[in-house]
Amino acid sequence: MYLSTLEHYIGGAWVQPTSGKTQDVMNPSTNLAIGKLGLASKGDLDKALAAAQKGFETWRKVSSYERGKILKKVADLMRSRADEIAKVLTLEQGKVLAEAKVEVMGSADIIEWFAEEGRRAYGRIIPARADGVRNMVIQEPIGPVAGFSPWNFPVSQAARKIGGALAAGCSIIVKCPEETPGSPIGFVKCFHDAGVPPGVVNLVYGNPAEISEYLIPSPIIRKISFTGSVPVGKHLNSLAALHMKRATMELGGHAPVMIFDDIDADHVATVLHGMKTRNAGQVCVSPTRFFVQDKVYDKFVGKFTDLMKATKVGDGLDPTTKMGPLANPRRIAAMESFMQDAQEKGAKVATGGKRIGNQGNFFEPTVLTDVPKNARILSEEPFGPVAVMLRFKDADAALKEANSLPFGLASYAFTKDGKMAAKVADTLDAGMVSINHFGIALPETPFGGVKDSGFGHEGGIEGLNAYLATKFVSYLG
């Protein structure tokens, strides 16, 4: 399958960019080109900015009820096209087809949820101090948005930004990942076909630094939403702050998972194996640091290692594959660097640790034990299929260690003890804590972190409020 129609979407039309620059789109299972993507010029971005301004002026006047009807139609179109979009997603990103379809269907749920919640952007009346005065708080769309989404979830991360923005009455220019352009194109086609007015959604690709540094300072753009790495997020946030733009930053993590003595080791190992191998570990909320209490350590690590060892790695389109390739050669190099560093410092490899073959970006599901504190993998986000096992006896000391990094996105715990569960929930310094299951990232729940993992939220009412400006009106009638 060759992705031959990789066009940008500007002002309600599918167009080829004018820079004359292109880059190949690669299949991570083969490292062969499956498409060629044109990159936007500044002239293209000027057209997108003008379109977003015009689109905003139109869309903000559409009632929230009518906006919701159109967004629900988008969600229905996504569900009807899920197989097609998911196949493209797997071809360009690598995740197994079943996971790709879950992403697309989940993205439809995100759009539908925002369609409904956008009708509930309530204001309020504040009691006045004088007769005849009315004090009102009104929620208004903040304006045109610049969104930047990542390659690990190219549809769902775009859906969170576009869904929240449009439900609030904003327009958006979204720069989706150049490595995975085909699936966002299929996604945006649903907006076009559902009847979203021209300019309300604009999709561009190009040099990430050039696009962000051109769009963010523009007086047309009023809000920034970025999902990606901590260093890039800090840079874009500083640029947004320089121009007084509101920003949502969903950045990296290094999620701890606390595994206590009272758990069913086989069950918890099975749950966490699925969480760790999902998208080959290329998930910002993937569990990475496994704090396992002493009495259950051997049994849990043994079962988890057996499951990792038995995981079938291969092409995501193969229905027997359980874990696909890493998305690009950079991730292979990163995994190998982590492995070399950890082993040189004394860590042991319980299973995995190596690249698979020499075609495609396949890496073995990996378990590390006896990892010293100075190993890079304990302080840098691995973003791959590597689990680090850390034995502990004292819960307080382990919780302190779990909180020791500058990251604070997701965290997990497994225990049958209600008091311990409450203590963990209160103590873990993260934007999201999930206990005894994977319970985050639903459309109706807030998704976001603290510390270096960013600020602001996507999802939930918080994800809608991010695109609303509060206006206070007081009048004497």
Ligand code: NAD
Contents of the next structure:
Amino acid sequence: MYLSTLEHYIGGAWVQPTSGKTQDVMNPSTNLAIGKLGLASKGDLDKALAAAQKGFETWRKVSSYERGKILKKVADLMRSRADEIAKVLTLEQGKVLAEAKVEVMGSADIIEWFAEEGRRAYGRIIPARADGVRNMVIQEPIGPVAGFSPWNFPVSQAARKIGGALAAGCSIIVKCPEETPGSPIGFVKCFHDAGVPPGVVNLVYGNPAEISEYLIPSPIIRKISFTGSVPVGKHLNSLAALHMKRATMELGGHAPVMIFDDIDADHVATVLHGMKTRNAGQVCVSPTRFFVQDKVYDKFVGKFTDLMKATKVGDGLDPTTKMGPLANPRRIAAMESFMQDAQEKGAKVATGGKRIGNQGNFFEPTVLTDVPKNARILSEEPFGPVAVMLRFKDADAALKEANSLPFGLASYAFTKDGKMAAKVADTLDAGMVSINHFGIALPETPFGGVKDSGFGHEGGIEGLNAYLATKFVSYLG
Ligand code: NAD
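Take the protein just shown as the form predicted on its own and give its structure as the form predicted together with nicotinamide-adenine-dinucleotide.
Starting with the chain above, the whole complex follows.
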């Protein structure tokens, strides 16, 4: 399958960009080109900015009730086109088709949730000091947004940004990932076909640095939302600060998972195996540092290693595949470099550790044990199918170790002890703590990190507030 019409969406029209520059879109299972993507010029970005300004003026006047109705139509269209969009997602990103379908259906839920929540952008009345005065707090859409979304979840990360912005009454220019452009195009088509007015959603692709450096300083743009790596997030946040733009930063993580002696090792290993192999570990909330208590260590690590070893890796379109390839050759290079460094420093490979074949970006599901503290994989985000096992006896010391990195996105624990669960929830320095199951990243719950993992949220009422500006009006009648 070849992705023949990869167009940008500007001012309600599907257009080819004018820079004359293109980039091949690759299938990570074959490393063969499956499409050619045109890249935006500054002229294209000017058009997108003008369209977003006009789109904002139109959309902010549409009632939140009507906006909600249109967004619900978007969600319905997404569900009816989920098979088609998911297939493109798997072809360009690699994840198994069932996961791609879950991503598209979950993204429809995100849009639907925002469709409803937009109607609840409540203000408040503050008791006045003088008779006849009304002190009102009003929530207004902040204005045109620039969104930058990554390649690991090409549809859902764009859905969080577009959904929040549109529900609040904002317009958006979203730069979706150049490596996986087809599925966001299928997604944005649903907005067009549902009747979202021209200029409210604009989709561009190009050189990421050129686009962010052009859009962020523009006086038209009032808010930035970025999902990606910590270094790029820091750079974009400094640009946003320089131009006094509000920002939401969803950056990387290195999620600890605390596994206590009292758990059912077979069950927890099975749950965590599913979480670890999802999207080949290229998930910012993937469990990466497994702190396993002494008495259950051998049983848990044995079972988890068996499951990792037995995972069928292959093309995401093959229905028997359980884990697809890494999304791009950079991830293979990163995995090989982590493995070399850890093994040179004394780590043991319980299973995996190597690239599979030389066609496609396949990497073995990997378990490392006896990893010394100075191994890079214990301080840098792996973003791949690698689990590091760390044995502990004392819970306080392990929690301290879990909190020792600059990251603070997701964290997990498995225990039957209610007191310990409460202690873990209170102690882990992270934006999200999930205990005894994978319970994060739902449309209605806040998703976001602390420390270097960023700030702001993309789900829950917080995800709507991110696109609202508070106005105070005092009226003497
Ligand atoms: P990268 O750091 O070059 O890019 C990360 C993302 O930022 C990409 O989507 C890229 O297009 C975008 N980007 C890069 N420079 C930009 C700029 N100047 N302006 C705007 N956008 C820019 O690395 P990569 O090889 O693409 O991804 C690898 C790393 O990125 C991973 O190790 C992981 O830490 C991180 N990542 C995180 C998430 C997440 O969900 N938080 C998603 C994808 C990648």
